[in-house]
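Next up: a single chain in structure tokens, the form predicted on its own.
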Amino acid sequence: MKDFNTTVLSNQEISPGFFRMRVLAPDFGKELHPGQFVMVRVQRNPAPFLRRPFCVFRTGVLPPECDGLPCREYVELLYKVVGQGTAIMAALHGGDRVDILGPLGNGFDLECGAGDVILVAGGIGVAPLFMTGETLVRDRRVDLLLGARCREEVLAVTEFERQGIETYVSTDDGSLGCKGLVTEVLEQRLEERIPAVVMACGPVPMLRKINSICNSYEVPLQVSLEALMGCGVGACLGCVIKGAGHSDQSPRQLTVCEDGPVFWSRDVDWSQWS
């Protein structure tokens, strides 16, 4: 884990609301496993005083020709607008500073068994599956069901489908793809094929529909939550879920950030959000 204070080197809305980040950053991408995530703290501004959390999209290297760096490698974080501190990140340009605190938190387990991977996700949690695919099509089978409101929130098509992973898109409104839900997209594949394990990512209600999906086709599945978090270490206990077979005389409680953001779904007690 590092603290460090670095260079933005461009931030684009790529859709209504939807920015990528792209950002400085040294030697990050040998500690990053896929499915980790960072806090990131906007340098000129006093307010918000806490940091944001952000899973990481993807890393890369710049080209030679970018000299005059200290140095060329680069963290890339998508992002939706929702409040105080992602539209004060909306508003920074290249050449602007921000603090990230990371890699953090335990990302997928790509040790998985053999066989297919099916990755599901819901608006914005594309942002951790794209490292996750890129690992794990260089050995296997992986397809990308992506699910949006709308046309305009259909984010990194063309980022999966260059490596070779196999997307699906469905939304609510059918404006892009086949309309309908993600999860009925999901049980039709279910249905034709039974993969080695699910990964998916987006708003709880959809992973609890996930989750359900999977336990009915006995499927394995890791999940991604999302969650508000004050510290990104465990410390401030802002991020707490219930684990699998709690209860008050023999409570489990689990921190996203820590514990997290990726557990197996059989860890995850989800009666909390019925």
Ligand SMILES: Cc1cc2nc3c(=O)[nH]c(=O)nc-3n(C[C@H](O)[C@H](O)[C@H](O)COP(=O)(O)OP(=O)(O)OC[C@H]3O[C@@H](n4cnc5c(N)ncnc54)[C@H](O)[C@@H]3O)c2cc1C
Given for the second form:
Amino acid sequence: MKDFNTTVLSNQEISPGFFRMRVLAPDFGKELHPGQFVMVRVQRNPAPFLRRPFCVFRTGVLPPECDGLPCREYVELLYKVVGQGTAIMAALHGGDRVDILGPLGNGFDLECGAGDVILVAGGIGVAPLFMTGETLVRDRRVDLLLGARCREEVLAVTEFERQGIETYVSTDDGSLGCKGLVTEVLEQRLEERIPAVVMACGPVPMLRKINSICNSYEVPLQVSLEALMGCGVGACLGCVIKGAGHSDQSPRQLTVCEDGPVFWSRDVDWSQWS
Ligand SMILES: Cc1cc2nc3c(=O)[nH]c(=O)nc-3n(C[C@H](O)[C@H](O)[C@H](O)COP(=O)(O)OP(=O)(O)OC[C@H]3O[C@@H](n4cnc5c(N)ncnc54)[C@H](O)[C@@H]3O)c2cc1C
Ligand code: FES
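Here we have the form predicted on its own; I need the corresponding form predicted in complex with the ligand.
Full assembly next; the chain just shown is listed first.
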């Protein structure tokens, strides 16, 4: 894990309210496991003082002609503006500085047996799945089911397809792909073919539904969860959730930042969100 102050290379609004930020990140890609996240401090003073968590969407290396920089490696974050911190991020430009702490947490377990993988993303939940798919597709079939409210919220499809990942889009309003919920698409797919594992990221109601679908088809599931985070390193206990088998008598608590953000669904107590 590194804590470094670095340079923003670019910060583009790729769809209304959705941004892609590229920052210089020396020696970062080697340490990073798909699904891990970073804590970004956009501003020291005034508020917001706390860092904000973001999954790493992808890493890369600038072409040799980009000289004059301290390094050529970068990471990209894909983010949605929802409040004060992300609004400040959205106003950053190339050349501005940000503090990055990471990589943090546990990413997806990629040693999960042979066989196909289905990735399921809800909106901005696509962010931790790109590097995961990019790695897995080297030796197996990987499909992405991408659900969003409308076409403006469907992100990065071409990049997944370029990796050889078959992508199926669904939108709530039918403005792109098929009309309906991504969970319905998942059920149809599982009727046709059972994969070795499903990996999902998105809003909790979507993940709960996916958990119940995967249970009924007996497919193992990994989920990337979100929680409000204070520190990102297991110190503040602000991101605690209940683990499977939790009770008042024998508490089983998990931190999303250190034990996760990716969990096997069987390790999570899903009733806490009912
Ligand atoms: C491990 C992890 C990875 C994440 N990766 C991404 C990513 O790749 N791209 C992305 O756009 N977002 C991601 N998020 C969510 C992102 O951290 C929040 O959207 C961001 O912190 C909001 O900051 P803010 O100051 O703009 O909003 P705030 O002013 O702090 O909050 C605005 C509203 O958003 C809600 N909110 C804030 N953070 C969260 C959260 N973590 N979960 C649920 N609701 C929240 C608040 O309750 C409030 O209603 C991730 C979160 C976690 C925990
Ligand atoms: S965010 Fe502080 S313990 Fe997880």
